[in-house]
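What follows is one chain in structure tokens, specifically the form predicted on its own.
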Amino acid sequence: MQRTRLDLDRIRAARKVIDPVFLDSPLYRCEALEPLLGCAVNIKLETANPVRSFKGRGTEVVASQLAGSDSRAVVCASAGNLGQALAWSSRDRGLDVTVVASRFATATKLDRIRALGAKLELVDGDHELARERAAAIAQYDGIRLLEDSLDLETCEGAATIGLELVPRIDPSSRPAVLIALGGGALATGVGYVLKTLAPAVEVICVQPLGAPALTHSWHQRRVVTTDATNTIADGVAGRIPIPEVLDDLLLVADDAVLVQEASIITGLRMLLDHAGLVVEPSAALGIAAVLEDRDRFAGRQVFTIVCGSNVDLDKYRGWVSL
């Protein structure tokens, strides 16, 4: 594999920062959504921990770093789970975080925020529009902006799933890993320990027909922007991808398929129906990826990462019960 920004030796030492709450979350075949899907299907459940999301594994590092550092105040751009994991990584810290945020965003993840102790600034706008805001704020203030996907801890953070995943996989089951592609940071990450150590695996990016920005990108091999998002998957919901994300995103990837809506939704059903979670809709991405091409997956050992569950309860009651 050509190499990309990321390092296995620093993945294997993000291990020993991040508080061990985040890690070797429960990896389980789940047996009765087999007969739905045709395949052996693999959960990973990223979101048994305190911020309900996977994205307390990259800041657990960012949080180390800073801890140690001078300059003890971070802001950061967030849909909501970033926020939440930065929030609370930074808390028993001592660190100063603020958090942009768009008004539309999740009511619950925004309270979440709060409630853990950071500063909460609301744009009239969407994520791109957050993160224009956050990266004013770093530079008039001087702070340490975090960037998720662009900043490597974010990304590596993220990988140290991959290297969990790595022992359960049968290579002459001709494996897949699905990926729920928002900004990139756990694709890149999750996928590059993959090609790595388990070359065997078929890594598959999964994004919304409402958000195919960075779909669309790799395709392309080229940065590919849109005007709008149109999902309720709003933790992947971006539309300016990241070109250095995009550049290791070639690397890792062997495919990136958009889902529609409908499928998301039965995404989400079917996990709580047969696994009895109840989750976000970007975390139903692998799901809705299978029922769309049932044939591409027959008889195969797949994974998927369940990412998050901070889920408005409202929405999602109006989501299941169609």
Second form
Protein chains: 2
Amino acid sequence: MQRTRLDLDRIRAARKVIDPVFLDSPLYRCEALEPLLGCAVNIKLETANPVRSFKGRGTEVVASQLAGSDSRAVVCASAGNLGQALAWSSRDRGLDVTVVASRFATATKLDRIRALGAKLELVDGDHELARERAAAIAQYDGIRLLEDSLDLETCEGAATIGLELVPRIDPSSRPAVLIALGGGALATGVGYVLKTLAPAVEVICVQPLGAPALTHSWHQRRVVTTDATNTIADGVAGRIPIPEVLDDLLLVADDAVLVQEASIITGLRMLLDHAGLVVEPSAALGIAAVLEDRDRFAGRQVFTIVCGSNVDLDKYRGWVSL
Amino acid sequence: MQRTRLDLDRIRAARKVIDPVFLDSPLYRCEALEPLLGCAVNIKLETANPVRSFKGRGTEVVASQLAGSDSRAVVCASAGNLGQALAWSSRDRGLDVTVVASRFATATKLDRIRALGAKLELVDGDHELARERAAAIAQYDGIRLLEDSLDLETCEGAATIGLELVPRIDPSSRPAVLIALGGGALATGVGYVLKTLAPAVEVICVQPLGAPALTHSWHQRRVVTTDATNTIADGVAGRIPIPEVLDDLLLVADDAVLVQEASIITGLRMLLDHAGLVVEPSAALGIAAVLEDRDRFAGRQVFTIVCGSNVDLDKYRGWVSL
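And the form predicted together with another copy of the chain, for comparison with the form predicted on its own?
So here's everything in the complex, that chain up top.
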């Protein structure tokens, strides 16, 4: 494999500074899903922690660095999970956190950011506008800008999931790991570890058809942007891929696929009905990918990272007919 | 503490034979619940494993013993979770499992027992009739009868949860651990470890008012039976306590409280709305206990074991108005 921005030693070092509450998350086979999907389904559950998503792994790395530096303030744009995790990681370390989010972001995510004591600034636009605004705040105030997926700490934190997957994957089982693709931190981080330590694993990124920019970019091997997004998977709804992240993704992903909204909703329902899991739409992308291409996965060992469960229950009830 | 049937060395040995998929379950603080409950709420989540309850810890101990013996067949009575766990633990070890259950048991639990390849026999009565029938089968066929809570392996398996709790409990935080009380394996197992290694912890057993036999027995210090049960918490609905288990419970529990059905349902709703967790009614008993006695827990560190999530979704939808 050609050289990415990632490095195993740094990822192993990251693991040492992450609060153990985020590490060694459950990894278990969910046989009740298997008759419906035609493959062995293994769930890596990233929701059973104080912020209900995998983002705490990365923010722990960032916050521990800031706590040891002269810079005590940080700003990030977030669809909600990164901001919540950064607020959690910063609170006990006495850091000053500002989160910029779209005013259309999932309400429960915004509520938790406020509850954790971060400053929350809402923009009247989508996540890309929040990114612009966060960058402007950082420049104006002279504080640290945390950019998800671009900043290596976010990728390295996510990559620790890969360290936990590797020893549990049998290379002879034609394994595939399905990873939600948003900004790319999760996919490049986990993908890098898998391709380095378990190259037999097929690394497949999954994005909604309604937010396909990074997937299109991966296939065309150049940054492709879109004008708008249209998906319930708020956690992965970006329009403007980051060139450095695309470069890494081109080296560590075996494929990037797009799934329909109807498949995401069916995935949400299946995870509730057969796994007893309430998850956010981004976390159902892996199941959606299997649903749309059963032949590809038939008889294989599939691993899916259930990456978050911060969902507005009213909307969720509508999706799953609860 | 006077001598119970339990022993730390045996519990530590039990931990070594349990499949790691059941061990080191998530333990995390759920702050979103705290404004509603007035105390720090820590969740020990026993649902993120292949059988969605804590029972696998005990059945792994039993099955590993049977696998090394001449006796390859085992029968148990179960409300569903023990049977499912025993079927899971026995399958790869080639053991022959019969589960006896009430025909009124939770349908999804019975479906999973069948799917895991165990023989399932239904009785036209409640769990106590299933216990009688299982004992008769064991005697007639000359096979091992696994009796939940009476057989030490079930208590020792559950007790490994206690080993995981102890290092995470600050004795100065006026900690309380709330434990669902059914047959008593979970309460005596976890309670024994806590009282031995962390005696400052208040160990509180919680049972539904509609299935109060063991709680009444604990308060009266003698076995008290009831004629019927009337609770949605199917996993803890027994009528006839086991004397040996009561003796242990008298030594390790600081209190045993009863909660109303309405509080269990509110607990189910709160765990869904604020923790994103679908759980079975038995797993909401701890939250119900806090709801019914907020003053007792105000400002304290409370730990609740979320012991299972095998629930019929149709019934669940009715309870939580999903």
